[in-house]
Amino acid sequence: MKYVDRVIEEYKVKDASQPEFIQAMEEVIKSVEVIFDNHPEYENMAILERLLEPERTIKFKVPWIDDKGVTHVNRGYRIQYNSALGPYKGGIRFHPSVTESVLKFLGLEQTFKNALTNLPMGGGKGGSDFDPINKSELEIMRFCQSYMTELYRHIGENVDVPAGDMGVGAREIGYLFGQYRRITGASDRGVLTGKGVGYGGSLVRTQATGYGILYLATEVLKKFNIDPKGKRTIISGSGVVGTYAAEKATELGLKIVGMSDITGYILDEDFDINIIKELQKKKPFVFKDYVKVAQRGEFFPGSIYDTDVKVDIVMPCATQNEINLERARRLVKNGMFMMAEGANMPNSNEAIEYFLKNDIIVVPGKAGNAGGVATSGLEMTQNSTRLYWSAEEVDSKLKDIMHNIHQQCLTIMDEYNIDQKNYVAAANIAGVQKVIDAMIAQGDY
């Protein structure tokens, strides 16, 4: 049996408890194989094994006392993967649906990621299974300075800096870096990405991931000839990550012509990301209230893969898995010729593979949506260095990483003969390769 497909095999025993980390692990090693083919030495030096295990995994309780004095306690957890280009980085995030799992997938991929933006940054990932929706400020406060009593042990700038995720915002990080504060005495402002603007955060660290998603998608259209003015394109997720990325969608020339949230979604010819924008600072958000606002569009509950909408460009921004194989053949009947990824592993093993036999531009999330990790890399050296930049310099390196990495993937299509289309192959080689060559050089045995 082949190298890649027998540690495979061994993961899915070892960690048959862990789906979503079996399909995050099962689509990087697939693809990378190429790699492991070219260079047999790997499997004496246990490289598969040394990528797939984190360098550290801590999971502890988290208490907290709601407003009514009652104690509730949640699951905390820190997964170190990989420092071998830097101190891990990845974020904090808050979700029912949090699990050692989730966390383990999303640090693999975090690591792959933040090799791509060639910045001096390992992987790693947190958080809690705790629900922020529906929890007032005062339990949000006091839950997060309890997660932080136990994480500041583990953090520092020079060893794990944690970054906002899911549930994790502004608010959130002011609450934790507070509480990092106070513990240690040290103001060490780059403990923490996704700081408040004016206690060390950076400016377009909001916008990033949606913009970057974008600052990529562009430099893939220009590679096929492809104007992007008009071309019709949905988005999925009214969160940060989605709405920045239909705003710049809109200002460089898409038609938007639906969007979702976790309630349904809404498809309107002439879509208003800015109506959108002006829903959200009212609490709660509620976002079927844009058809009433616009005059026009309609909502439907469920998602917006379900439906049967023309469109050139898919732009998923929500979650894992939100994209089976029954709705990617929906979407590729419907005409969509690009997927462009802005979460993390949106689409099935199985959506991914169907894209790619079709002839369809996949451009993967550790590519795709890397502009916000960049960010915060570039947040990390304003405090270092004691600098603060303006937007337009932050949004200008931002779009010379996006365009490093496409100039990435296009080196490894053209040394590994890649179909041109196969971005995910392509990026998971670029990212793998440079890991694999930093863990040999240091003696990462």
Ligand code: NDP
Given for the second form:
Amino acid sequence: MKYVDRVIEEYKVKDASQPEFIQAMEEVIKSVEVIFDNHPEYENMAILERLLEPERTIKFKVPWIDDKGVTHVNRGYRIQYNSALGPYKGGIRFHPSVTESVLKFLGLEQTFKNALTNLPMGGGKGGSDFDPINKSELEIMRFCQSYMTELYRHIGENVDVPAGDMGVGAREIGYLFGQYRRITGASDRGVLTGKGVGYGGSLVRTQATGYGILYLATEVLKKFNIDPKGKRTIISGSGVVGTYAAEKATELGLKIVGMSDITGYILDEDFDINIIKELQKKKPFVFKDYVKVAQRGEFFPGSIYDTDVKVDIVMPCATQNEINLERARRLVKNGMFMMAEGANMPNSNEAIEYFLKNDIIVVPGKAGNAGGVATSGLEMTQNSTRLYWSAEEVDSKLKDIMHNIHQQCLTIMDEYNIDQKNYVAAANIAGVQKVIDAMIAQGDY
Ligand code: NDP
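Could I have the structure of this protein in the form predicted together with this ligand, to go alongside the form predicted alone above?
Next comes the full complex, this chain leading.
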């Protein structure tokens, strides 16, 4: 049995209770098989096993008291995956679906994504199964403080630098940072990224993931001589990533025809993201109010991927495994020619396989959403130099990084003779090889 297949089978048994991790590890490893074919010596060095085992998994209780005085206990985690390229770096997710399996899949992806940015960042991920929906401001603050009360001893600007993810935005990062500062007495801004601009955050960090997807997607379209103007686009998720992907897409002339959140989706031939941005300022944000305010379009409960709208480009920006094989078939039938992932692992492995077989351009989240962590890297640089850049400077650096990611993919496509539409294999090979090289160079046994 080939080394790659043997390891996949072993991990399927060893981590049988971690379906998301198994899915991500299988997708990545299969797509980089050629590296191991070219380097038979990697088997003796157990390179795959060394990549797949996190350096450290930290698991802890997070007790907190709600507004009625009732105590709750959630599970908190930080997975410090791989530090061969720099301090662990990756977001914190607060969502009821968070498990060790979800964070391991995210941490593994993060490790290779960070490698693609060419910034000195290792990979990590953290979070809790806490559900921030319908929690008061004070409950959110108390939860963040309790989470940091344990986490603080494991992080540091040269050790592990968490950021936001689903359910963790600038407000939560503020509470987390405040507690870190209070406990340690230290004021090293660089311990967290995604901070408010007034106390060490970087301009454009909030927009960076969404903007980055569009910077990369438009480079890819250019390669195929496709004009983005007027291309019918749907975006799932109307959180941080979806909102700014929609904003940049609109600015670049794409035609958004549908958007969603967990409650359902809106179809509108003239979708206006500014209406969503205005609605988000109200608490609670009610997505379907778009239709009332815009006085056009229609709201439907359920998934946007179960509808038959004609579409050219799809940008999933919500959560993992939104698109299974059946939904993939529907998207292709409805005309989609490009899948540009904003979320991490929004497609099942079968869906990705189907797209590639059907000549669809696939840009994976690892490359597409790397603009977020890249700008976090720029925030770390600004924190350590104590010099802050203008929005234009950060945006221009972000564009350069996304351009560079595209160039790396093109180089790998040529070097390994990969299909020009298969950015999945190209991005995986580029990221994985970089981490392997650093591990070997450092004698990381
Ligand atoms: P947010 O929490 O800001 O937004 C998530 C959005 O997805 C919300 O609109 C949410 O709806 C919707 N959603 C959640 N679950 C589902 C579901 N099961 N079906 C449909 N919609 C759903 O998260 P982010 O925008 O920060 O993150 C989105 C994705 O991008 C994640 O995969 C994340 O890991 C990835 N990512 C984020 C980065 C960042 O910089 N924030 C960086 C790189 C990747 P509702 O609000 O109603 O719950």
